[in-house]
Each structure stands twice: as structure tokens, then as C-alpha cells.
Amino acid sequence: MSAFLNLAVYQKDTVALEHIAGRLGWDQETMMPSGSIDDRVEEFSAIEKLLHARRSSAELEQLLAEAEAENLDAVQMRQTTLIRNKFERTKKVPQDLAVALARLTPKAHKIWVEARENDDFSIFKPVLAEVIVHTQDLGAALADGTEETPYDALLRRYEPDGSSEKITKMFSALRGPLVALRAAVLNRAQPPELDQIFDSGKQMQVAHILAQSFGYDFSRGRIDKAVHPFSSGSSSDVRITTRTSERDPMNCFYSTIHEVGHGAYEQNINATYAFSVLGKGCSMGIHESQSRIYENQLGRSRGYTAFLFRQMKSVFGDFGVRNEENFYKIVNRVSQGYIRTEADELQYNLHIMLRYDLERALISGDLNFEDLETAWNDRFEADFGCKVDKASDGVLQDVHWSEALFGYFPTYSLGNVYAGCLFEKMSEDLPNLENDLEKGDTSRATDWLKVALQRHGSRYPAEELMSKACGKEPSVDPLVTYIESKFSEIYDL
């Protein structure tokens, strides 16, 4: 067996267990009863210590070695980069941190949750400090020897190419044209929003329509219920949540298709990449670009709203919508709220933009956790108008912090760029597309993501990875002319 063999087969026993990590994270989340919390801690702590010792030991250092010292061809040499950066990566945070932090974050969020319901901050200020200490200790540790501040290595955890300086250049391009933008629109006459309720098995019926419309294997996944919906897992075992609410449907409907788009590009990756370094999303930016152009770009678009109109009828009789576009308009209506998985195209990235200043601030110190629910009230007045009513509104609405993903929420803007790239590129390739997406066939537009992007997995850098599926470098270009289009159009500006 060569030496990159037994590199591979080394590093299969790595990803079945991350698998097992994550496969507990979803029940945690969906089935878990809520007394078994201590027992949860005790299997992520078994499973964070195994982990850490096979991405760091010396027997792995010295397969590596051995297959660095082979003539690998293009897709094993990624391989290897893969998990030596993994390795040496893995080698600068000390066992016990990493083993804290897997003992304290299911705790973190059981009091999240319990907060958020709660509607009351301090319940889940002395476990977020401790989630912060130990957070600030991990990005310091990461980023020792280098050049990063500890927030940039933090953030390369899910963005292994991403800086600070990239995403708020980012930022700074897209800012301006979106508050101009939303001036504009908010000044014009607002569509109705919808006023009934809605069934929430009902919801759950038409969410598993959707997810078929999209190309959701259900024979490798499933939906199940979740306080914030997430998608777990990959290769042949990709699980999916949503949430219901029976005054806002389209909350869970836009939430089903949104991980719909990660599931399908976990189960379209080629398959001789499973159990590989390979055989997983290559950045959470390419992750959250084709969750966002499956929700946005084309489960908003006017065909698409049109047959999920026709849906909502069979399922729910008349609900008060008069036909299609109008119903076009409401589902893309732009309103001042408070929750960023609710807002609209126009508005989500300011949502992210709050975020990432806040999360920034708090690793860096700048910021002290005591102060955060305040911070976070007064920047969101400033960006948008109005107070915020309630701490689930605000401060206590999502639950990455509780999780320790400190650098993961400007990945979700870096996907709408990525996204607004491909829809770009999809537009000049599949003319006509509208017409199949009002019928519900999102075919033509799956296949080409597919081809284009998803089948690779993590076989080329994000950067790399979206040049060649678009032709060009990516930009925030084609996002903003999108944007400004579609909501120029509909309201009539």
C-alpha cells in the first residue's frame, strides 16, 4: 500500500468520527430529551479528545511526511494540504481548551435556548463569558506564530482563505447601495402581509414539497424541527431542519429550501470523495451561496413564488392572496424587522454586518460581554430605525455565539456574493429559466450547480473553486445589479 493509502485510510477514521460529532449535534437540537444534557457532554467530550489526538499525533505527522515524499498527482496533493493544515492547525490549541469548549458549548446553548424563551439576557450572560474566555483563548492560540489577529483566525475556521481586511472591504462596497436602496423602497407603499393561520402540520407538508421541488434526496436525508434550522452531515446521511410559525409560514418555508441548499450540495459532492478530507463543502462562503441562491435567487423569484403559490392553495385553501404576483410582492416585501433568517434580500446583509462589528469587537476586547445586549440595541437602532421590543428580537435570536462560531456570520454575506456570481453565470447559460421554475422544476438550475460547483467538494479553494464555475474572479457586482434590479422592478422605482 502506498504511503498516501495509508494517509487516506488514516484520515477515514478521522471523518467517520466528526461525523458521530455531528450526527450528536443534530439530535441534541431535534430529539435529545432535555434532562440528558450531562450525558451529551460527556460523549462530546469522549469524541472532541479522539479527535484532537488523531489531528495531531505523531503518527499522523509522520504519515503525512511519507506522502508529501510521493509523486502525488493534482487531487492527492489537495489531500494532503487539506489535512496538514488541519495538522499543524490542530497542534497549537492545547487538548484541555479544546476539550472545554466541547464540554461547554451543548451547555451553552441548552441555556440559550432556555434565555431566548425567556426573553431575558442575564439568564445567558455567565455561560456566554465563559464561551467568550475560551474563545478569545482559541483564536490567540490559532493565531500564534502568525500574522493574523486572533478574530482572522477564528475566522478561518470557516473561511480558510477569508480575512478581516477581505470581508470588510466586502462590507464597505455593499453598504452603500443597500441603504440607498432600502431609503428608496421603504418610502413606497408596502404589500400586505399575510393575516391568518396557518396549520403547522400543513406547513410541514408543503416544506417536504419544496424540498422535493429542489432535489432533496430523501432516501440519504429527512426534516425534523429545530428552535434555529441548521443542516447536519454529508455523503450519504444529510439531515435537514426547519421551524414552524403559525402566523408566518413563509418563515418555515424559506427556511426548509435555505438548508435544502446545503443539504443538496453535501449529497451531490462526488462520491468517491466520501470519508475524505475532500468529501465536504470546501467554505462556509460556498456552503452559504447555494443555500442563499436556492432560497433567494430562485425560490424568490416570481416563477418560483408562483408555484409555491399554487401549493399554498392546495394545501391551505384560499389564504387571502389574490394571485401570483401579488403574492410575488409579499413574499418579497421589505419591511423593518428585527430577525436576520426573516429579512429580505435588501436588508439581510446589514443584519450581518451588525453582527460581525459586535462579534469582532467582543474577541478582540474591545467590546465587554456585559455590555453586549446594549451595544447590540443601540447599533440596531442606529442601522435601522427602530428599538428592539424583546431580547429574543435581538441579542438572543441566533445561536452561534452560544456555540462558540465566532467568524462564522460573514460567511453568510460572502455567500450572497457568491451567490449573486452564479446566478450571473446560471442567467447567460440556461435562458428561460423562469418558465421551469414556475412549473417547479428547478432541474436545469440544480444540475448546473451541481456540475458547476457542488460535485467538487473541497476539491479546490473557495476563490478558485467560484473562477471556475463563473468565468471570472468573483465580485459583489453581479449581487448589487441584482438586487437593485429585482427591487427597483417591484417597486416601481
Contents of the next structure:
2 protein chains.
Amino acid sequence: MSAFLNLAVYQKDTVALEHIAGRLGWDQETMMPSGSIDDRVEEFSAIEKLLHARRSSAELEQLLAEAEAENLDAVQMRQTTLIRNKFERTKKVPQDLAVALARLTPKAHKIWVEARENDDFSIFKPVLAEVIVHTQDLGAALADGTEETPYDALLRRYEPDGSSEKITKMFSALRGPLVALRAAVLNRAQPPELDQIFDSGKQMQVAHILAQSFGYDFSRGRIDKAVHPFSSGSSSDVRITTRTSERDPMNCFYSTIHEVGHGAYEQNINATYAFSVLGKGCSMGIHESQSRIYENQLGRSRGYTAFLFRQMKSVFGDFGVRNEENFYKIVNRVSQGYIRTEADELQYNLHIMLRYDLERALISGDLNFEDLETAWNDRFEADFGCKVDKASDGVLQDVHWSEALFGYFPTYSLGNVYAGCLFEKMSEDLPNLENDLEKGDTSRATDWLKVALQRHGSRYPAEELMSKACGKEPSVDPLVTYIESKFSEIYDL
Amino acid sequence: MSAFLNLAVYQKDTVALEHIAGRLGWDQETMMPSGSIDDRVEEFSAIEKLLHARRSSAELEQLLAEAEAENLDAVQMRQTTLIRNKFERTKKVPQDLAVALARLTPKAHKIWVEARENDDFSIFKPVLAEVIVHTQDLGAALADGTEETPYDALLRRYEPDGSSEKITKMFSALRGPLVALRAAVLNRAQPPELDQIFDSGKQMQVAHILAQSFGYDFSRGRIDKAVHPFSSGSSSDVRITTRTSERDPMNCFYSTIHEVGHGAYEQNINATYAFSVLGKGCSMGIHESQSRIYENQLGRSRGYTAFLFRQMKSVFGDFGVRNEENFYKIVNRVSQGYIRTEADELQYNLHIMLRYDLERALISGDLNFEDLETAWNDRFEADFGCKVDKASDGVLQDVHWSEALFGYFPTYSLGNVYAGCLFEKMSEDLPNLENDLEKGDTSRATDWLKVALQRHGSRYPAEELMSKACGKEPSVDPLVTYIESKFSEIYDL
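Okay, that's the form predicted alone, but what's the structure of the form predicted in complex with a further copy of the same chain?
Everything in the complex follows now, all chains and molecules, and the chain you saw is the first one.
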């Protein structure tokens, strides 16, 4: 066997263990009995210990050195580089710290759920403090020997080529146009809100139709409910979750489409990459570009909302909206709202900027966790012009910090920016796409994404992948142009 | 740290990995998408490799030797012995063989499901042949250096102190009385069968009531549906499954109670044993004694069936049975039937004897898999006096061989025998138990089982545990007396 093949065989079991850890996470959020958390902590701890050992073992170091000395082709070289990067980063993290985080986060997540249900940040605060300290330690360990800050080292867990320098620049370019447009739009009359009860079971029925319309393969996936929707898994077992609220079916539908974007991306990766380091999405920014383009540029388009309108009418009967055009405006309504995941395309990135600034300050130590709720509420009022009414609409709304996912939030906006670039190119390549979408036929769009981007998995670094897909380097401009044009038209500016 | 403590810490992660493997198995049977089997095979393979390595590592050998040299108390000694036994047995099995079986059985299970749905043994035959060869190799490896046969070595995976000598003796003592009683009973008039459609959702509603009535703790468990009901997990996450058939609600109810017996046993083990080698049921015979005593001596008693009758009436309305006494007779109806899991208490062990003889012949090589279906059908006709009508009623009815569980079947009968012993003693200790059961109150019975047996987990070997619980050595007599008395009364012999 070649040295590279030996490395690949070793890596295969590592990937399988990563899959298993993901499966346990999925189970925790969807199926696990409420009283089983202590067992699950032991299970996560055991598997994290093994993964940490495998990713930083002397055996791996030897396999890597032997493979690197071989004559590798470009695909093998990319794999070896990715495994090497993970090896070097893992080696910097003490096993005790990795295991401590793996033990802490399932508990912190459970406490977050309780705190959110009780609308009481003080319930969450002690465990959040622990999570922050451990994450600071992790950031410091990862940044050791480099010139990056601990926050950047954390961010690169999700965006390997990302940095806060690039992110801050991106937000600077976005903020001005979005704030101006928001002010203009909020000055105009708003379409009415839906004002009816929508049966949860029927919402799930529609959710299945939508998932199918976006090419999600149920023979290799499933939909369940979770407090915070997520997708999970790679290769031939990619599951998604959504949630239902009887007064807000759009939450269910667009959460579903968003997660289908993540899931379909994983399902569409070149099958020969399965159980290799290439067999998953290449960065969270790229991942979010898929979820966001499915959800927004495609899912909230005039064409697709017409399809959704007809689906809803056939499942719920008349639900008080006169026609497709009114429904399009309701779906894209820009209103004062607290919740990031329910935000319209115009305001969404403002929610992210708030989190990005706060979490950087938490990791650097400039902001103490004791002051987080106040800091959140002050910033929210400054950016959105209204006071946060309760913790579950504010600092407790997102799952991420309970799971130590510091550095994750900016990848949502990066995903929006990438989605803007991809949609610009897709629209050039696929004339009259709206006609397809109106019939609920996304196949030309999703095939385009599959060929241009999804099938490659982690074959290329994110920015290179984007440049290949779009024929030019990514920038914020297409997203800004798209949002300005869409909302100016809807709000008759 | 003491050497024993070091060993216990090592063992804890091994147990956690065993839990994880169990969780993956549960997922495969209940939640996994149909097209995900190839991924799951890689996951099982990776975890089996790790488990095999952990259970036979030089590190463990060292830890064991150091612990064994210490002054251990009785509980520590028992743990060390159990870990040592597993170590010695694992060492005999080549890792390649262990992994090959772990890869093969999920596939074989899937093919068994297909073959069963299509009522076609030929679909299952090729993969069964593979399973048999691998299991023969496993038996030979385990028997190496001992005086036991490969089949006995396989059987001891489930019944550490079992042997075919003891099992054959047990069946000899059971067969005569059961065959004679069966002939007498089948000569008498039979109560009518239920003849109605019972909604599946409502069956699950009743199943939940029954599980609760037997003290199953839903905060540490859950019920789902599976093709072949099973229970899974230990400690604080013990899940059970059942199935529904619209014409046969009893199948759902008694499968549920059976699995609750397994699940409650695991839930009731001394919590301080969690994540040690003591924290699970001590043998499958003991396990089945719990499932069978819940299902039969308690669940099919005159008292409990009266409770069930009232529950069914309140959920389904009048379902064509006049009173509790008629219902008791229907529940305990002895009729010609093909299916082991639906068999009455009288005939159940005859189904096991058939499987026991066939599987011993398969493993020894006396019976070729090509001839298995014919051998099954011939033996069934000889024992039960009617021809098997289709493969799903015959050789394809049970999941076990697809999962390489050769040596497992006899533990069901051993469980029945143990259940007979336990019920004899319980009835002496708890006067007027039927009065409680009639109210659906099983607490005195289940508390008795918890104290006498369940809480001990694997603290004692099976036969010692039984002797402690019953105050005398186990024998078949209490079971035979119980069955003879129960069915003579019902059938007015």
C-alpha cells in the first residue's frame, strides 16, 4: 500500500468517529430522554478523548510524514494538507481541555434550554461563565505560536481561511447601505402579518413538500423537530430539524428550507470523497451560503413564494391572504423584530454584527459575562431602535454560546455575501429562473449549485472555491445590490 | 490513585463506547434513513475496532495485573474478574474477525428485513451463509484453549456460566410436561379470537399506560416502533421499542411489557454501578427472567388482565369481549401459531427448543444453511402438528441469526425458568398480589424484583444471584408447576 493510502485508511476511522459524535449530538437534540444528560456527557467525553488522541497521535504524525514524502496528486495533496492542519492544531490543545469542553457543552446546552424557557439569563450565567473561560483557554492554545488573536484562532475552526480583519472589513462595507435601506423601508407602510392559527402537523406536511422541492433526499435523511433547527451528518445520512409555532408557520417553512440548504450540500458532495477529509462542507461560510441561498434568493423569491402560497392554500385552506403578490410582500416583510433566525434579509446581518462584536469582547475579556445581558440590550436598542422585552428575545435566543461556538456567527454573514455572489452568477447562467421557481421546480438552480460548488466538498479552500464558481473573487457588492433592488421594489422606494 | 481506580477509569470509557455502539444500533432500528446503511457499517466498524483494541490492549493487561495485585474488596474483585474474563476472551478473537462481523451484521439485518417482507428465504440465504461462517470462526476462536465446543463458547457471550449441557438438561425436564399439557389443552374448546381493527395510535396510547404501570421511567427512556421489538441501553438512557398490528393489539401490549421488563431492570440497577462493568444486567438469562416475569406471571395474570381489559375498553370502547374473565382466557389462549414472540406461555419453550437444536447444528456444521428452511419446516411440523405456511412465519421470523446472535435463543427459556423460580418466591413473600395487579398496581412486585435481583446488576454471577433471590438453587419445577396449574385451571382439565 502507498503511504498516502495508509493515511487515508487511518483517516477513515477518524471520520467515522466524527460522524458518530455528530449522531450523538443529533440524538441529544431530538430523541434523548430529558434525564439522560449525565450519560450523554460520559459518552461525549469518551469519544472526544479518542478523537483528540487520533487526530494528534504519533502514529498519525508518522503516516503524515510518509505520505508527504510521496509523489502526491493535487487531490491527495489537499487531503494531506487538511489532515496536517488539523493535526497541528489539535496538538496544541491539551486533551484535558478538549475533554472538559466536550463534557461541559451538553450540560450548558441543557441549562440554556431551561433558562430560555424561563426567560431568565441568571440561570444560564454560571455555566456560560465556565464555557467562556474554557473557550478563552482553547483560543489561547490554538493561537499559540501564531500571530493571530485567540478569537481568530477560534473563528478558524469554522472558517479556515477567515480572520476578523476580513470579517470586520466585510461588515464595514455592509453596514452603511443596510442601515440606510432599513431606515427608508421602516418609514413605509408594512404589509399585514398573518393572523391565524396554523396546525403544527400540517406545517410539517408543508415542510416535507418544501424539502422535496429543493431536492433533499429523504432516503438519506429525515426531518425532526428541535428547539433550535440544525442539520447534522454527511455522506449518506444527513438529517435536518425544524420547529413549529402555531402563529408563525413561516418560521417552520424557512427554517426547513435553510436546513435543507445545509443538508443538500452535504448530500451532493462527490460520493468518492465519503469518509475522507474532503467529504464534508469546506467551511461554515460556504455552508451558510448554501442554506441562505436556498432560504432567501431562491426560497423568498417572487416565484417560489407563489408556489408556497399555493401549497399553503391547499393544506390550510384560505388563510386570509388575497393573492401571490400580497403573500410575497408578507414573506419579505421588514419589521421590528428581536429574533435573528426570523429576521428578513435586510436586517439579518445587523443581528450578526451585534453578536460578532459582543463575542469578540467576551473572548478578549473586554466584556465580562456579568455585563453581557446589559451589553446585548443596549446594543440592540442602539441598532434596532427598541428595547428587548425578555431574555428569550435577547441574549438567550441563540444556542451557539452554550455550545462554545464562539467565532461561528460571522460565518452566517459571510454565507450571505457568498450567496449574493453565487446568485449573481447563477442568474446570468440560468435565464428565466423565476418561471421554474413559480412551479416549485428548483432543479436548474440546485443543479447549478451542485456542479459549481456542492460536489467539491472540501476539495478547495473557501475563497478559491468561490472564485471558481463565480469566475471572480467574492465581494459584498452583489449582495448589497440584490437587497437594495429587492426591497426598493417591494417597498416602492 | 489506587491501581483499581486506574482500572475503573479505563473501564469507564470502554463502557461509554459500548453505550455509544448500542445507541447506533437503536438508531439503525428506529430512526436511520433507509439509504444510510453503508455509512452505518463504517461507523460500526470504527467503533468495533476501538472496542476490540481497548478490551485487549497491553495497557489494560498492565492495569489488570496491577489491580489484581492489590488488596481488593469483594465488589472490586468481581469487577476485576469480569474485566479479566472479557480481556482473555477478546484477546482470542482476531481484530479482523471482530470487525468483519461488525460490518456484516448491519447489512445482514437489512437483507433479513427485505427477505421477511418478501417472504423469500433465498434473499437472505447468501448473507446468512456468510454470517454462519464468521460465527463459526468466532466460536472456534473463543473455544480455543478450553474444553468447550464453539457453540458453548458463543452461548457464553450471553450466559457467562451457561453450557449446552445445562441447557439440554433443562429442556429435557421441560419438554415432557409441556408436550403432554399442550396435547390436553388443544383438545379442549378454545376461547374466541379478537375480531376487530384496533387503531395503531391508540395501541401506542395503551402501551404507554402499561409501561407506566410497570414503573418504566420515561424521563430516562422512550418507546418507539421497530420491526422486531427490543430494549437498548443502560443507566440513565434505556429505550424500548414495540410494534403494532391493527388486528392484533396483544402483540403490541405484551411486546411492550416484555421490553419494559428488560428496560426497568437496567433502570433499577444500583446507580453507583453506572459506567462500571457491574452497571448492566448480569446475563441474558437473568435479563429474560425480568422481561418474561413482567410479561407473563405478572402481565398475563388474572389480576393484571382485568386492569388491561378496563384500559382497552376506555380507549377502544366495546371491543366485543364480555367481561374480564373472558378476556383473561383470550389473553392466555393456547392455539396453533407460528410465531415465537406471539406464543402463549405453554408453547413458548417448544419454539425455543426448535431454534436451539437448529442453531447448534448450524454452528457445528451438521446442518448446512442450504437445508435450513426445510429443516425448520420439518421440525415445526413434527413439534406443532402443522405445516409452515410462509417463510416469515417460519425461518425468517426472528431477527437473531441475521445479527449473529447464535447461542442467544436458549437464554429465553432459561429466563422463563428463572422467572418461575422468582415468581414462586415472590408469591410467598407478597400475599394477595393479585389484588394489587387488578388495580394496575405492580409496585409491590416490581419493588420485590428490584431489591431481590435488579439492583445488583452484574455484581453476582447468574446462578448465585438466583440462589440469593430465591433462597434456593434454581430449577425447572416452579415453572412447570405454575404453567400446569394456570392452564389446567383455564382449560378446566
